[in-house]
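Just the one chain here, laid out as structure tokens, in the form predicted on its own.
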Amino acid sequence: MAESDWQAQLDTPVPVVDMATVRANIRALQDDCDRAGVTNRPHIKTHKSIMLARLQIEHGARGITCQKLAEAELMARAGFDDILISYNIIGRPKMPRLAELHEKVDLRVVSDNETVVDGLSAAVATASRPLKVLVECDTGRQRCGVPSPAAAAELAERINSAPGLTFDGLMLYPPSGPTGDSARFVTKTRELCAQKGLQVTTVSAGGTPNRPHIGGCGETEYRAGTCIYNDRQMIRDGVADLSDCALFVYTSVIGHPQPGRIMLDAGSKALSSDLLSFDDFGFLPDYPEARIYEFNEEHGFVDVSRCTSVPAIGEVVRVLPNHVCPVSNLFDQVLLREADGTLRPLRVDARGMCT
């Protein structure tokens, strides 16, 4: 089937995932980790799929990373038994769920403050084995994490003395670029923990933009999510090419209301509204001069005034999202396209699991 023929059969808007590219991306990350001597613990937040997580394990990953407790519960039910939740777990309703999950799988969690530590301890104080806790460290990204090695060592001591918990190491999400500051943070924290009689067993680093620097922080494992699909941001960051991008949202041209403007059937409910310093909401690789300059919920406004050719009403075009991770959470399913042109649906298993 010709390229234009299969696109015309799509019920748009719909994300289509090229499986040859997915498999190549999974292999590339595993190869990067193997060369650095670092365990690969991929983040499932990008694809939210049981099948794709299994594919990552088959290629050599050891365990998975989840961002929310609900994602981890789903993956545990699917048979995954080595899980890191890389997010502060807080709130009374979550504690019984956490305790139950801890009894079922090899679970590790993170904390960057004493309130979270106290909640975790109360949840698992009577568990059959201690819950492993990593101290989340801010080494320059200024999101979550303790701000200094001294604070990290102090929190590690608090964790290790809390009933039901054991200190297992550090987790960081380094800023993009050279890893010198992050490496120095880790080294100093190791020294301070050793002075307290604490061993840093695990150092978990991550981030697709940091892949060229895997191993540079002294990490023992690496978490990356976006690189299974890649997106426009990863191209700009220099860690992917267009040929490395596996997911495109296919959308139909529904109108040409005036010269220089067309309308798409994909708006904010089908494409990520993250700008990420771009000045438009996605890239049309087959019409590179076009700009998606505005969204409504179900409408994409596209400036085609600079295009040498303009897509016709009814034509199906593809859009590379600025940020692919939110797109997975906008659809119940994606379509997988194999090298022979076969299309099959794949449920986005963890869609909407935000608690």
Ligand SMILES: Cc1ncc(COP(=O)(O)O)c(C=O)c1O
The other form holds:
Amino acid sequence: MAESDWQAQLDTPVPVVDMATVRANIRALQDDCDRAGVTNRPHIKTHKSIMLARLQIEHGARGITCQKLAEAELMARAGFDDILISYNIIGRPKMPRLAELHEKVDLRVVSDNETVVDGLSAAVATASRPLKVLVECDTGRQRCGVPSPAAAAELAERINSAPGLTFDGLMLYPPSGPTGDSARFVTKTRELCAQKGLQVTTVSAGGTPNRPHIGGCGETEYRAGTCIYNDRQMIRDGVADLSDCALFVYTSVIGHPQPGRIMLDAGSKALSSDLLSFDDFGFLPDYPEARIYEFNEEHGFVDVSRCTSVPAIGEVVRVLPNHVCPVSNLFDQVLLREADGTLRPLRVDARGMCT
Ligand SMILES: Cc1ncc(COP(=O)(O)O)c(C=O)c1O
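May I ask for the structure of the form predicted in complex with the named molecule now, the form predicted on its own having been displayed?
Below is the entire complex, every chain and molecule, led by the chain shown above.
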């Protein structure tokens, strides 16, 4: 079927995932990790799919990363038995769930403060084996994480003396760019932990933009999420080309109300409102001069005044999201497209699992 024919059949707006690109992206990440001698523990936050997580394991990943307890519960039910939750787990309602999950799978969690440590400890104090906890370290991103090696070692000690817990190592989500500061943080923390008689078994680093530096922080495992699909941000960061991008949102031109402006049936409900410092809401590779300058929930406003050709009303066009992870979260299912042109739906299993 000609490229435009299959697009015309789509019920828009709809994300379509090119499976040849997905397989190549999974392979490439695994190869990068293998070359660096680092365990691949992909983050499921991008695809949120049991089938794609299985594909990552089949390609050599050892375990998965989830951001939320609910995602980890879902993956455990699907048979994954080695899971890292890279997020401070806090709040009473979560604690029985955490304890139950810990009994079922090889679970590791993180903490950057004593309140979280105390909560985790209370949850698993009577468990059959200790829960492994990593200290989350802030090596420059300024999100979560203890701010210094001294604070990391102190929290490690606290973890190790808490009933039901055992200190397993460090988790960092380094800022994009050179890894020197993160590597120094890790080395110093290892030293301070050794002085306290604590062993740093795991050092977990991650992030698609830092893929060229895998291993540079002294990590033992790597958590990458976005690179299974890639997006406009990853192209800007220099770690992907358009041909590495697997997911596009296909959307119909629903009107041409004024010269120089067309309207799409994809708005923030289909592409999210993430700008990520771009000044428009996505990229139309087939109409590169077009600019999606505004979104309502169901409407995309596109300036086509600089386009040499303008898509006609009814035409289906593809949009590369600025940030692909929230797009997965907006749809119950995506369509997978194989090289022979066949399309099949894939449920976004962990969609909306935010607790
Ligand atoms: C803790 C953590 N690890 C790993 C990742 C994966 O990063 P990326 O999607 O850039 O590969 C993220 C992304 O948000 C994250 O928050």
